[in-house]
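Heads up, the chain below is alone and in the form predicted on its own; it's given as structure tokens.
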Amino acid sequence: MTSIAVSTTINDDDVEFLCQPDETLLDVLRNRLGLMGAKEGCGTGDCGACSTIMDGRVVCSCLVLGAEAQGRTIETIEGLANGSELHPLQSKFIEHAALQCGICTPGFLMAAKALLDKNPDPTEEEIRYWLAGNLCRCTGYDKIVRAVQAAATEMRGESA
């Protein structure tokens, strides 16, 4: 099989890689680029553990081919923090105990970031709707929703 050369931007870095025509973006991120944050939970786009942001939209990287990243802008969990400074979503997930085993956490964080990028003041219903593509078997969803609400408040510069 002939490899495909791809040039893209991942977490604000210009990246080039070779991939197979049938190789998923998830496999490229993990196996070729060493970005291990996105997880494979189902391989069918049902769980959201592999969620990344491509051109401002949440995508299940297990359903996107690596070659489709050509010319695109991709954000992964590895790009969320600013060095050692956690993103407000990450801090609030910790503060609100919105994670346990951690398999789903990167996907929830990326989906929540995409939501807050588009809507900095979402209602609880909007948060629940936006995160509906992400599954968690450990925490339940109330802690996750509260963490996103608290992060939104902090990001708007308001006090809780």
Given for the second form:
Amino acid sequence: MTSIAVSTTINDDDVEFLCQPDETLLDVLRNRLGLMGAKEGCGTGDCGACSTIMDGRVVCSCLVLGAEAQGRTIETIEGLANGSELHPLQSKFIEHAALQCGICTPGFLMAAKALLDKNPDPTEEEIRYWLAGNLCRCTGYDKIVRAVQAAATEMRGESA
Amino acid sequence: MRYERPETLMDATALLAEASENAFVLAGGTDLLVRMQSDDFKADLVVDIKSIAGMGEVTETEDAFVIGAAVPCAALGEHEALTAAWPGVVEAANLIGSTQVQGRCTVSGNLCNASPAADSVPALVAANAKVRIAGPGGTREAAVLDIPTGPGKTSLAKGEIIESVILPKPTARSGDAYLRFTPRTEMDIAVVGAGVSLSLDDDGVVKSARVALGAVGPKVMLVEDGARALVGTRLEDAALNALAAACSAGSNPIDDKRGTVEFRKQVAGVLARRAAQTAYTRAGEK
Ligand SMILES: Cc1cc2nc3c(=O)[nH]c(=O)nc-3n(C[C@H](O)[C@H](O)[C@H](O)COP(=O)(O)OP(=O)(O)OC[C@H]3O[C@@H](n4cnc5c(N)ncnc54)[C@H](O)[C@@H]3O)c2cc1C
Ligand code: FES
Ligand code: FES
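Could you present the same protein in the form predicted in complex with its partner chain, rather than the form predicted on its own shown above?
First the chain shown before, then all remaining chains and molecules of the complex.
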């Protein structure tokens, strides 16, 4: 197979890479670009551990070809914090103990970021539906929902 | 495998027409990439249609909404005029998968994947939607109902691509709805799906109706006896009972771990009944 040359934007950086035509964006991020934050839980779109934002929409990077990244804008968990300053979602996940083993966490954070970018004041029901494609085997979800609510409150500039 | 991203429909159909049997259109990839993970699936060519001009847009014309084949289902729910005109189609499309899947999946892909349980398909059939098909020999139109021919099989010829799904503008006082039964509320495959669209006269009597069922046969099913049971009524109990009986009788489901034949037949009647009531209420409000 001939490799494909792709130029794209990842976390505000211009990035170029070569990939195989059948290689997923998840494999490109992890194996070629050293961005190991997105995780592979299932590889079939069911768990959300690989969630990445592409052109403003959260997608499963295991169901995107690396070649499809050409000319797109991609956000991964590595770009969520501002330098050493955590994103409110990240601090609230820590504060609310919204993670245990942590394998689902990057996916939840990216999916939650996409939600808050679109809807700064979601109801609990909206949060639960939005995150239904992210599976967690540790937390029981409740602490995750609380953390997202707390981050939304902080990001709106209100006190909890 | 070869990956191509043509910028015109002509180039896309030409690539597919010249290729081996193992050539696939790539829209949102939420079916195709899952299949690509399995060892017994082989693709020689994948033609990504997302860079073709116009394919990523919903266009409103005088008498129709034209949904380009690369429009992700999430964008349908964000389209206010479309959601107001065809709430049932939009809710069916928005039931597909998770938020992540919504950002990628398309109704054309849902149709061409030809799963008997595809959620948007019964709603599109109830809405009497058509597709525009581009092929090496030119363009043609076909009814959505005529695209799937059986599980995983379609009537598209080699080299043909669905360019868009065309929804007619609904007439005054008409409404539609789609309901499905799944064991889990989100991220599950329909055990039964039912789409109903109907229009009323000034006295609230049903003038015309279309009823379609999914997951109760090898392909989507138009239940004409069910529609006939509604016409001339205001959805009184007798009419709804006749609709439910026609849907149960018309179903030809399989037995599997998610539902028995008997269960699926009964649920087909129950869902059609509820979808008809919602469609009726919506029609009355317009
Ligand atoms: C986690 C998960 C959950 C899901 N849940 C649901 C669900 O609840 N309900 C449901 O119905 N489906 C569900 N699906 C299946 C899938 O998401 C849908 O069928 C979706 O609509 C497919 O659209 P796509 O654009 O991603 O198709 P693709 O994967 O791009 O294509 C699907 C097939 O259609 C062909 N094709 C695509 N577009 C065209 C075109 N324009 N012309 C000709 N051929 C074409 C492709 O070659 C391929 O064979 C789910 C999938 C996943 C991964
Ligand atoms: S690894 Fe992509 S959804 Fe599970
Ligand atoms: S913290 Fe372990 S899976 Fe979510």
